[in-house]
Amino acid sequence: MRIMVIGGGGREHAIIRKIRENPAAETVYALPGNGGIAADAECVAIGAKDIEGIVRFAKEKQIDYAVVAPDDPLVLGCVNALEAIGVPCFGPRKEAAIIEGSKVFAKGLMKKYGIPTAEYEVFEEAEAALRYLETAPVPTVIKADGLALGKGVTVAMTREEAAAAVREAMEDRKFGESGSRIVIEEFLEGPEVSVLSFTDGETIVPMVSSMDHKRALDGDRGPNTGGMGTIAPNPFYTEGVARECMERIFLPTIRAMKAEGREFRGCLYFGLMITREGPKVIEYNCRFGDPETQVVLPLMESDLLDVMRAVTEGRLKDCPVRFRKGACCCVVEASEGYPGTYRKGFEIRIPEEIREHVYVAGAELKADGGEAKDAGDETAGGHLVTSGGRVLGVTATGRTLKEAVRLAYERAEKVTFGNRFYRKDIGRAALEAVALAEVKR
């Protein structure tokens, strides 16, 4: 089969590498890639929101199947335009990935079937927002209603600080079009779980539970990032959580979504937060997340190709999903400045034993010489220099927790580059969850 991923981060790193162990994938293209990826796979200078070269490339290479992995070609339409030529996709129509695309859509629909989720206020002009937060209680969490890098969230202590975000995301548009909308909602308190999910619009099968990390520093402190690690499994989804999350969040969802005239196929991700009233949604994602892949995809003991064109093709109830016991831990290691300034081009040292537990996100590959190399031309030598905020993560699996844990660090400590960090709890607060429970029992 002649497969195209379109994508270009460590998420994309992962689904490559878990894909290519079926033996059928005899030739997998990454659309753009990175200098990281090319180890995996062919790149192609085609940018991931470039839907009609996506679609030119499809047809001259005469694609089999062609997994579409980011949030932007999915809201664009990139699985509808390459539907229409016949090409086989993995991932949801636009009508279905609004379900992300807009906050204020996905709300809508929770309010509408019933979906425990965080109460909220919709504003279309900063002054009614403003006016709104001179009484709102605090904490708050402002969203910018369309796609922003996974940095349109503010979790604002003050009125002060809420005030900021709304100007900064309707007055000064932050997040360019995507702030032109605001979702204002009530402050939810209680350990976050991401659960990734395969569907078929009839059939929802979750995978293993993940926590993120998403503040830049130890301690959960500083700015929003997209990610600075993850551990799986999240020790607070329990079987009871997961029941719940079945029956009251899961299920209703992709109901919902058929009901609505918009059946989603692909890879639902639900960011929860477990409250004392129970779980409840913070977020829908229309794609795998990152990087809960990079910890996901290594428990999976199923193919995953399989899966995946089980859930394209309406079956998804027939064919096994099976993930291993133990844990695997990530450690996202990136250029200091991130999420905000940062500077590039610095060589990247990655120890040829740890090279398959790491998965790279913003790297590009330079020929000796020094210039940036063609896409398509990365096997000929040359060597990784940093090209992005958050760079490559670095994984490890294990027994238990705390043994993915260590070894994650481990290979981290191994990894070199310029202006390099890293945070050094990733992983701290499941342990201690973990400790508590074996003192409990």
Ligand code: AMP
Contents of the next structure:
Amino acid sequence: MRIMVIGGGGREHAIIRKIRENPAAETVYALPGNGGIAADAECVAIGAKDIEGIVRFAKEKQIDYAVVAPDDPLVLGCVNALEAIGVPCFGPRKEAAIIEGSKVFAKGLMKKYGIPTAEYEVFEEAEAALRYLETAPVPTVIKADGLALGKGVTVAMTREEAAAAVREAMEDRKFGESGSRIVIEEFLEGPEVSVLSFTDGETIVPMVSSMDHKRALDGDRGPNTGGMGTIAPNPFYTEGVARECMERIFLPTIRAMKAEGREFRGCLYFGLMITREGPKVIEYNCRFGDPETQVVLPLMESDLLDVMRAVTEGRLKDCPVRFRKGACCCVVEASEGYPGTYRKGFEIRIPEEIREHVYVAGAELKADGGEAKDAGDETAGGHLVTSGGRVLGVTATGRTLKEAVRLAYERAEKVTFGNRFYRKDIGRAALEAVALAEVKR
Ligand code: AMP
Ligand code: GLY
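Switching forms now, from the form predicted alone to the form predicted in complex with the ligand, please provide the structure.
Now the complete complex, all chains and molecules, led by this one.
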């Protein structure tokens, strides 16, 4: 089979490695991929949002199957466009991707179908939103309606902060059109859990749960990032919570989407908060999480390509999806300064013995002694240099979470590049929760 994977981050690197375990995956293209992915797939310089370019390439190479990983192309209708030329895809059509593409849609869906989430109001005018904030309880949460590179959410501790967030989104258009409508929502408290799931619209199979670490610095301080590390499974996601989520959130969500004529096929990501009143939805994503995928897929026992194709063909019910026992940890190594400005172009060294545990996000290939080359250049025999904020993720699996965390850090220390920084406490909160649960038992 000729397979193409759209995207070029650590998540796509993990998906590609896992897909390649299936001998049917003869050729795997990554569009655009990156310098690290180039070791595992043929990278092609077509951007993930270039739907026309993607369709043209699929025709030209007679692609048999496509995996559309990032939110932007999904929301833009990449799956619709590929299906129109007869290429089966993993990922929702745009009618279903709206569950991530519009927070107003997602909140409305949950309200209509009684799915637990934070109370909220929608505003289309800054003036009305600001008036509402004058008497609204704080903390409160301001969310731009559309996609905003994960930066459209402000948790405001004071009314002034909240008002500033409203002005930035609606008047300054900091997130462009994404801020033309906003949601102001109730502040919830409790541990957060990410659950990725496979669904073909009828059947839903949750993968192993995980925990992201979104803040840049140790102790959950500093600005929000795309994710500085992950662990799986998430100790706060107990069997009882899992049962409740299935009954009150997962099944109702896919049934609601179907009832709306927006059947969801692909990976549906539930961002959950385990509140005192039970689990509630913080956000839906229409795709695999990054860097959650980097800890979930190493624990997957079943064949990813087989499961993906079962999802596409609507036969997930008959397809076993198994995860192994044990735990996984991913430590993201970034360029100092991220998520703000940072310098790049530093050489990356990854010792051979840990290479298979490293998923590359922001790096390009540079020919020895020459300029950086396009990823996928046939003659690319050069070395990797940093080209992004988040550069790579180093993972480890272990029998216990403690073992996985220890091993991930041992490996993380072996990577070198200029201007490197990473959090030293990935998994600490989870380990404390595990220890506490053992004391209580
Ligand atoms: P998102 O970009 O939607 O993932 O939101 C970013 C982060 O904001 C989440 O991971 C939560 O930590 C926080 N957040 C979002 N909504 C709420 C809420 N209603 N209450 C408290 N925290 C929230
Ligand atoms: N790690 C959060 C996300 O993928 O949206």
